[in-house]
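The chain below stands alone, shown as structure tokens; this is the form predicted alone.
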Amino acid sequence: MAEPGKTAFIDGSRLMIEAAVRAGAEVFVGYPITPANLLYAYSSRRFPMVLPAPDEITTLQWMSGFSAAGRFPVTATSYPGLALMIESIGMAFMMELPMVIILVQRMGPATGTATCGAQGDLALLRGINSGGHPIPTLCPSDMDDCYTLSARAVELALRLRCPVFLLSSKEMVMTLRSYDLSRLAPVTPAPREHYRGDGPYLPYAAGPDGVPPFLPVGNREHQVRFTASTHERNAGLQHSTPEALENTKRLRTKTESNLGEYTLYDYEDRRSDTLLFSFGITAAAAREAADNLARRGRPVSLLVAKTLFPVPGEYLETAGRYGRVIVAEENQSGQYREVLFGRNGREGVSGVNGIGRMISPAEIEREVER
């Protein structure tokens, strides 16, 4: 990257993997597939160490080795990848392994359009785990928020102990634009809280804010065991003990419990009694429709959600303030609308939705004055 106080002509790519090495990811391992390939191209440029994997199911496998270990593992794919990688991510949530999954987001079903961006992915996401276990998703809005949540996501990772998803769509991470570099904060390396204790290593056995100190495996004190299947503190498996039970409904109260640490997004409140909600690259159109209706005197309020999942509980608060909700998103369903509202909806919510094309400003403009 070019200095800071220069400008440059760069992509969310660029960002996204600069900040994840500056907050202290140490190996990249991947399978290249469009539209996630110039993550994997610079972070050949940029990780200490890069693996190219034969194929998804072995990324998340060897991901997994690698963080169990102690080194940071970051990876990137989209949606027919993400498929392959499924189980694995269920088995690192479950052995607790700190990592980050950059998913960039094309239009499918299937394989789709390789070529073409979505926001087709939220569904998927909100229950990627057996159980209804919600994993960490954070997802940029704009080139500031590829560089912070990045870095952001390897910190959330390793405080929790857990998979987390970065969220972005071809557009966000494939586009390029005249970039302030000066606008970068300093990233630090996040911080790394090993156990240290004269007893037994229970690697399972959690603080009060449900997050279990992590030893790699390897260390010369203590003896180390991680696994995906149900089990209690010490790692030992069983099949439905009190204590097993505890640690598995643990997963997910560990996430949401600790929500508010990582609850992000932008609100501006412009005295209006519609509220405009958007998230990823559609939030662009929607700022821009904002402030086109501000000077044509109908100001809308707007949100624009950061994190995802777990649903923050701030978004409903402020959505029901409001008697019209408009969600702006790149899908045909209106998934994360769905996701806030319920399939029925409620009264006042509507959608500006759209497949195989990105939304304009001046759609969003139309539901708002119809």
Given for the second form:
Amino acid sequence: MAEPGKTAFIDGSRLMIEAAVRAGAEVFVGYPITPANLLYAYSSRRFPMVLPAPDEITTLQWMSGFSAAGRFPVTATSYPGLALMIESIGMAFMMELPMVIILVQRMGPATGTATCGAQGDLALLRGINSGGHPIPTLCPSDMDDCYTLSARAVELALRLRCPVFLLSSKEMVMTLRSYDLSRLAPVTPAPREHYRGDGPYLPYAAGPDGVPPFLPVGNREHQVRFTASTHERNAGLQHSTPEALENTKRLRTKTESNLGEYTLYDYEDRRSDTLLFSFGITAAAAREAADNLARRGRPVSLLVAKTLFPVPGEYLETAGRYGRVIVAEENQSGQYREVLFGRNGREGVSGVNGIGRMISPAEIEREVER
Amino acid sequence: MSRSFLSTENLPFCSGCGHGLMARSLEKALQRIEGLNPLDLVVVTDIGCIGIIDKQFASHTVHGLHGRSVAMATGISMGLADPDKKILVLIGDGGATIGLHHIMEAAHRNIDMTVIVHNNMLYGMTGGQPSGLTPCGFRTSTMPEGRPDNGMDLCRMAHAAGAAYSRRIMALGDVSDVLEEALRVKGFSLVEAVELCTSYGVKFNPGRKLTDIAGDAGMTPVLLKNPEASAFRPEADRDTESLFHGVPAPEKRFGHNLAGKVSIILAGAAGEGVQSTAEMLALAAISCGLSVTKKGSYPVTVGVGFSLAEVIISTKEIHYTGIAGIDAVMATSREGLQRALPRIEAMKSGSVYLDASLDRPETGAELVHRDYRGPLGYRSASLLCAAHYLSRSGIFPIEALLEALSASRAGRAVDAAELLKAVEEMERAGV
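Having gone through the form predicted alone, I am curious about the other one (the form predicted together with its partner chain); can you provide its structure?
Following is the full complex, with the preceding chain placed first.
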């Protein structure tokens, strides 16, 4: 048993699953896919309940059923599995069912290379919901984050009553590292509050924060109704009544208006004209590049984004203070750069991109010194 | 609490539609289940005419995606895991077609639920297209000559999958007795109620009666039961151990002579202990107070072909886990050498430890050519090579590796004394 202060030899998957369970996740529904298999393996040892699903559509449907019954579900997948899940993720979002989907990116398109990491799913995640409603997406940038953000994802899903993505990549979940477990912040079960009023319970009647109180089906106090179609506060299907349209709009604003609660990023202002922006697996290279550059007398400020969607306003605000902004990410076109700055970009904004390999500190340094 | 399960008698179906008849029979059947209250019932529906009935129920209701009701209900049934609750799925033949796999899975696992498939032989909401359950000869909007082959026999398929109870009926008159029987089943029950869509079925098949259409296609009433088996309940609330329990965490017991970091590639083949050696090397480094990362690379068919491991050992915390400049490669088999060859050829410094059986590559690195596969057998080639590397490089004591070896599963198969002896002989041979 690793004692505090002792250095363990572990991977990010172990941290993610341990934290999710400590935060209150109860059921892991799994369908195997590389490179997310370690998460399934650890879950089979750690979760109070583990179920092997026959495919990814079933995975998300079973999860939705568990969530509707008041049990917190988690799964882990990669793009091909995600593609099958998308309709059901939209359903869970519309029904406002808490759950966490750990997405381990690998190189696409299609089945691509199962054993090659990537950061190529940003464009997909950005628009994953018809209507453009963002799904909260947290992205660990190091081992500490694997633990804390996994717990935060569970907490956030319960807090906002919606699915949450924990976005990772092959190297983050599979690489073994020496890691001092005493660095881990304590994780306690996330608050889980159910509706306690006298009724009638309206499943989609939200308070000022836009989040309706939750009740599971099967309770003997109040009727609970969930629906994936456009609906009013009582979950009744409606084509486009003002009340139903307000509800659909609320689904967007509830994730965006509460974004301040989960805007997570690291920012180091190193008094430079250049901001280096990165996230996820590439953040390590960015951190190393920033340190190397500082040693060479060419400091750059560094922003490591951990909340990717909805996009926190702080990112553009911060970027606006710099003449040069360099976004480093492991995809071909600079997907998150495009999210931030649009297709035409902005003067002074450039990217360090690549596929089939991790972005290296040297590449980033070259771009800064170009 | 009212015992009415349907909160209204005004149902949203066309005049004469079998869905209305089924709903009224269902209300009667539910009423007869002793002690069942509306809030003990979860009705799961999806897209299709029958799906909009959720609005009329006083029970808990879930209205989901086309064809996915049974899968959603499976999650609910397993999540509640309460035999006093009834999980009821109401779908059409279209939903049963797109979600066929979910029905088979639930039947196979004997999930506690009742599924009523309202088979009106076509997609009613979208204009009357044929479904997977449309019978032979039945005419639909997109198949005006009639379906040339027969639809799937859902009841027999569910029975074969393991459903406790599968029954096909004609939706005529009062069918509450059948529905009551299905609702009382402990486990998975399915009722396929054959109906005639009054909008499209009648329009495209004028003059034909429901019983004739079904009978001509062999879609006759049937009751199929499997021997009683207990309903599936997943193992819930397992008391599990922390994943930190038992993780390798070697104490710092040794010193080191490393300045900065080294990046090492172990390049062998499946079955040669490449990955386990890399892990032992990493654990040994930790026991010397060093930081380390290790990643593996191998074909998706893990038991064959190359096996590569990358290990970085550093005096400082390692952020970026990629390898830019290689300090040492340990190539112990042809597959590994081939895989690592481009990187070996690009090396301008460092060392390549190469098994004696392999051809010398073109490289700017120092070549250390020894018999690594012979002395302890090929399964320990990688381990012997790593031990030799430590002995030559002196980055940390070989004893640290021996300790990692003794704590590992490989330690049972490899004698540490023999390993040391082989390394010493190798050193002598090199002099």
